[in-house]
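First, one chain by itself in structure tokens, the form predicted alone.
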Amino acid sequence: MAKKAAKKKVSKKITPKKVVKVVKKIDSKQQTIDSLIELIRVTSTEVPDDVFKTIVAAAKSEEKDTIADYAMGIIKKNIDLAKYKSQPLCQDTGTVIFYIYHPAGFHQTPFKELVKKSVTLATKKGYLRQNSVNSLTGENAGTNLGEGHPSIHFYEHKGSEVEVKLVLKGGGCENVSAQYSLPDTTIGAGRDLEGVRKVILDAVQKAQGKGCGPGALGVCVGGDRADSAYFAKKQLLRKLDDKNSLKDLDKLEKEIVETCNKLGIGPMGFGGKTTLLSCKITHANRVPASFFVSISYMCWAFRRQGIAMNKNFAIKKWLY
């Protein structure tokens, strides 16, 4: 019998085109990580322009040589020094919350893994503190990764670009956040906007400068317990100088800030005119049996930033 011809092993050659595709794929991953680390660095070390302008204006309103004037001066110096040294504004870099807006056909799972890798690398660089712990064991992996952390939310939008917004929410201000169920007979708050006004003022009054005031509020009227708190926190993505599209809520936002700044609580609870920097309110449908009002309190170290990425995932522009 004739011997069968041995099959030759054909090595797969990578053509120049394939090399370009492979390199581009690797580069886009690294570029994504680089962009996300820079987003984390800037968010952790610099307050956005709208917040800085509001703080500077508030500081000017305080009476000279008072404790409030001194406190606002320290806050401004802290902002300047953190930016100059590129170090966190606060030792509590807080819960890391990503809001990712993407076009149709975007693959969420691989991007989520790059987000997690970026958080770990940013932690190693010192832009984030190692302060995410296992709630059952108290174990700290030192990576800021764990069950539910970082908190990552994806949204499909009509745009062609990927936008990533980031909020770093400190534990102190989260502790003085609140949720009310109306009616609340203890403060005479009914199921209307006047009742909403009363519970918001009650939350600020109870905080008494804790949570590193002056603070900023995100509020949601309605929804179930979970969604109400979620939408309240998402209001912190709005710029402090924007205008609510709903006339009644826009009016209430302004009234809340004006009233709170007359309570005399002041920065850090030391007294003064600056208790609240802003109040942003939204609403969500509810079932007749429930009427929740959720209040998400943010400290003066208002760490919120965002980027729009180009097709190669480099930073195209800053959103705040």
Contents of the next structure:
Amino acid sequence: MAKKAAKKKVSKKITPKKVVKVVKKIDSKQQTIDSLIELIRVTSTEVPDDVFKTIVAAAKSEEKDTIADYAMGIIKKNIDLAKYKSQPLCQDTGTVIFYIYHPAGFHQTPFKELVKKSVTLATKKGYLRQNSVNSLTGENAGTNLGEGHPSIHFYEHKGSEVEVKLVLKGGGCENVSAQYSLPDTTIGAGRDLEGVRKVILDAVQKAQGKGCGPGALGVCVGGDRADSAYFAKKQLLRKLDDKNSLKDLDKLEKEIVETCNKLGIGPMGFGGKTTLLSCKITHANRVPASFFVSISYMCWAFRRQGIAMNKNFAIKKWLY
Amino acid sequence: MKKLNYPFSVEAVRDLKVGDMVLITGKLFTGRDAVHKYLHDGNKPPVDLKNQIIYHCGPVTLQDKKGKWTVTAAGPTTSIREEPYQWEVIRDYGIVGVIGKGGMGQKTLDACKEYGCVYFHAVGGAAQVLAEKIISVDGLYLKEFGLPEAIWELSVEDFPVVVTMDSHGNSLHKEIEASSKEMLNKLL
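Give me the form predicted together with the partner chain now, not the form predicted alone.
Below, the chain from earlier opens the complete complex, with every other chain and molecule after it.
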């Protein structure tokens, strides 16, 4: 950690002169749009490294010449091809969800407008499908804008840079995501971690191959219905190879993956060894009367990326 | 690896069994939620679907300045949403194949057996591998539903799928659902 911090300081010392010059030349609005379109392009066309490594390991575990092996082969080929052609990994480019971290004093409203503009331009370029439908009229404006679209969450953080994280969440896996209210007598799940384990396993069994498995889970234990679902999905921002800082949850995360891979559902529900790539769990307080467990299922085409922007809003660093 | 070539027929799909990996060459018509509801409501399809294959897909498409369409991403969408309609579409319009993902239910399985149709599973999310197998876009119908929901007439070559529901009453999805449920009960 100390090393990293030192590096950052050095690079800041070297660059200020250049930065000043660039600010004068480049329109910061245009630069922001360029950076955001590039973020959308990369998110839509590439899986992050941590996901790729996990998929490669999963593919190796399947028995040769089975349908599961065949499916994993196509998945790997698809990842290579999408990156090479710079075209969407999956035609369902999903709900477009931005998580934006900014320093104090940052103006959210104008930035929001630039995000919207970028989404529409990225749609024109074919990085996003015309994917936003008016729920009342069925109208598709073709812009990916509308009530609640794109989904944008702002957070003030201590850092001096703007960081933008993006998740594209496909509809197939969203449809198999679930929320349980404990106790759940149908599967004997009580209000404890054992009950939590049971409902997560139940959700994965019910999902079968419909969420484009092997999938990855984000889970939240507790919260009200809305926050619980929100925090569960936000767990998808964690790298697949990280470690939960809470011992009990870390243990449960590992156990869920191991157990799910014994279910025999396999890639696409064809049968096989890999049903789940990862499980990430967080928790939120609840009122005594409620005990919700929310499970956000992400498909193998796990589209998540992030950028740190410099003061000119150019991409300074990729976050995954 | 088996091959299924155009023109398709009931006889040809009757030969296919659950677990067969198949490469399809010929014509596909995309159709998803809006199209299925439209046909179910009694509207005639804008193209003859007899002995054709329907693909549950909402592609990403781009049109160049001359008006030519290309499909840049074309993986399958979840099929179960068409379960209320699919059996009727098989019966009334004589389709011999359905491509999608996630499998379908008993009604569709029964229709596959009775009228001679097969459910092919494409790899969900593999939009690039599958789009590459599309050699031309030959038609666009019901554009008013929006581009992902319209009917796209596509020519494909060696389009890779797996038979997961055949015309003899077998379903891989039913098998895996039952075996995974049994395993889950043990693990709970």
